[in-house]
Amino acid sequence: MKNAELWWSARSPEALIDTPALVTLWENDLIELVKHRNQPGERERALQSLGDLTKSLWQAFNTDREALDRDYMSSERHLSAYLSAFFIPNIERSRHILTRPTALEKLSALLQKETLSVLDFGAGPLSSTFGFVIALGEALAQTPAKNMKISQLKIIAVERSEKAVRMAENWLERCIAPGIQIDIERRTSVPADQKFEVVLASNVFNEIPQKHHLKTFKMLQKALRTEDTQTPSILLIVEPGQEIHSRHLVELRDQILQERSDLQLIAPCPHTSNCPLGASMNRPDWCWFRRTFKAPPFQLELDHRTQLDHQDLAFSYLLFAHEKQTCKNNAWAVCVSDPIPVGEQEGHQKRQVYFKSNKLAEIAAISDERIAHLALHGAKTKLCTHSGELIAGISEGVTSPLRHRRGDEITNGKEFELLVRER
């Protein structure tokens, strides 16, 4: 899909969702949700109400989460606030993850199924489902033969709020491509008698006590369809990029891999060792990712009123696949930081010694003079390598390595002038 970062602004021929229509429905229905508290037609007052409700929900999320009713989206006020702040950004988070090269390969295989079963766990207004279907359309656009067999999407939404699911169902049915039948059923628990090619769990593990994370994961894993050896099934977990939630997700990742699950971790990690940014490493940084997103104008208008920023999306995630053939993440490393200026502050001589004594052999010989220059004027990007080692890639300045953003896959160490072991 061209201009994928603007998926909401134009519909491509391969799109499975009319995204401009979706954004229009979202905007109009949001205003309708609060209009009864205002004079008809007073859009300005409706926007103010949405802003006030969003601020209230945001404060509850971040300062008094335990006091928030677990069924908060059944309240029209909380639902309108959630839709204002999280619906579009959460679509983009899932869409972005599922359009990474490793994930697109799996989605292209799923296009060959006539009926695709999706489990959206903690579905809310089905943001992850929308993100998945949009990504599926992008996979179709990149499939050489551009052939698709899907004629039905069967979606089980595990969600307390009937209002949230029914509103999302209305939008999806009105925006889905012709020829695709939508069947959405809301449940309050994962059905034990059904299997799914796609399992999505976004922003829900942080609402579950950590001691139950592994048990919850195993329940979701059990829901994956595994008897089809030709088509992979995928399981995506997305969590906020905040430290506590990201660290909990890393702990879950390491537990899963230690139990030798038959699921394969395909992203974001290029390795299956314990995470070098895990809690046991006692490092101040953690594993999270960033997506720069040009949000729709109405989202920007809402954000201006609430002082929230949805143009720089932070998140952490795990993407698993179950298939007969072993799938590998071919990345040499994944960026786990943005470029960090080394700077001209005091201590660059010690840094020069450190660089020289801890440089790695992946890159050809570099002179001591050049190392000294990089220690004074360089920038480093932290890398998690295919062997599970945390290293730093050093380049000159901060402009040249801007192409190396947090979450980018690196094909080889030669993209950096110097590689050193990270402290």
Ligand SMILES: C[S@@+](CC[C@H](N)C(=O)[O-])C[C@H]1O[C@@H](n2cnc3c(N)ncnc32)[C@H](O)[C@@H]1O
Second form
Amino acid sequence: MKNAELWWSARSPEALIDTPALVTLWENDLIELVKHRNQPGERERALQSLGDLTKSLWQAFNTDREALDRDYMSSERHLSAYLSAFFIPNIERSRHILTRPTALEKLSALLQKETLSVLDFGAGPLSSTFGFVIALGEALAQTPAKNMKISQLKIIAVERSEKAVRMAENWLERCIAPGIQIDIERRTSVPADQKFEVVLASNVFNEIPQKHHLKTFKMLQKALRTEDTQTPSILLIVEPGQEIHSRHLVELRDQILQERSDLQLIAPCPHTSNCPLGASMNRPDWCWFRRTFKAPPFQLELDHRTQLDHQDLAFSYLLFAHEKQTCKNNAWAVCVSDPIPVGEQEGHQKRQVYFKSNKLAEIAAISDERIAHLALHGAKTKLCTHSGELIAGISEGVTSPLRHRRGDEITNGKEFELLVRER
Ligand SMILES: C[S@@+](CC[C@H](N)C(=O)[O-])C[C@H]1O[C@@H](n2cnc3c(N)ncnc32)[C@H](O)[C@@H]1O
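Right, the form predicted on its own is done, so what does the form predicted in complex with this ligand look like?
Following is the full complex, with the preceding chain placed first.
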């Protein structure tokens, strides 16, 4: 599909959601929520209000989280702010993750179910559900026969705010492709008696005390359908890219992988050892990813007022699949940084010595002269490998457009001139 990342601007023939219509509904309803009726400059004033509300929610999220009511999403002010700043970017975060090659494969298999059951835990305005359904359309576009059996989407939204779910339900019902029936139910806890092919939990673990993360994960895992041997079930957790949230997610990952289960981690990690960027490694960096996004014009208009930047979306995530046959991420490594110049000129001799004594054997022989050159002019990308090691891939300078971006999967160490142990 061409320009899939501009999903909001045009509807492809296989799309399961009329995304331009969704964006129009989002824009109109947002303005309606804060409109100062029949006053001159109505739209301008609405935009101003949305900007002010967003700034105060942003402040509360980032500096005074404890003071925020548990049911903040039920306040019309906070809901408006959330929809202004997070709805579209969070659709994109889930969509992007679910359209990575390993995930698309699972989505293609899901297209063959007649009824798909989705559990959106901490659903808010169903951002992650929208991202998933848009990604399903992309999976359909990439399926050679372009056939799917889905005729019903049964969505359980576990969410405190009735208002957020009702608003999103209205949008989804009006934008879903003809021939697909939508059935949305809001619950305040995960139903114990239902099973789901898709479980989504985006940006909600950080609202749950860390000591309850494993218990919450197990509850979501239990909700996955596991008896169908033909179709995989998937479980996606998305969290913000900030250090504290990513580190908590990595801790959860390591705990999950220590417990033997049928669930397989398919992204982002190409291994199941402890995370080499985990807290016990005492490193200053952590595992997070980034997506460059061209947001719709109304989002840009809102961002202009709030000075928020939604062109570079940061996030951390874990994607699991449950299926009969073994499935895993087959990448040789995943980039856990963008390429950056190797460092200051002053340190290049020490760096050269380090490169020589810590180079890995996976790549072809390299001369001392070339190592010396790379120690001065090279670019380094941190790589998390299939054996669970953290190493540095060194190549000649930083290219434009960027090769080996954060999150890219590498099939072979030979993509780099030199591989060295990361200190
Ligand atoms: C930051 S929002 C995320 C919304 C959406 N998933 C997204 O990514 O845009 C977190 C949502 O989780 C809901 N939430 C948090 N803890 C919850 C719980 N224990 N039960 C139900 N909803 C919860 C909050 O009401 C809030 O709407």
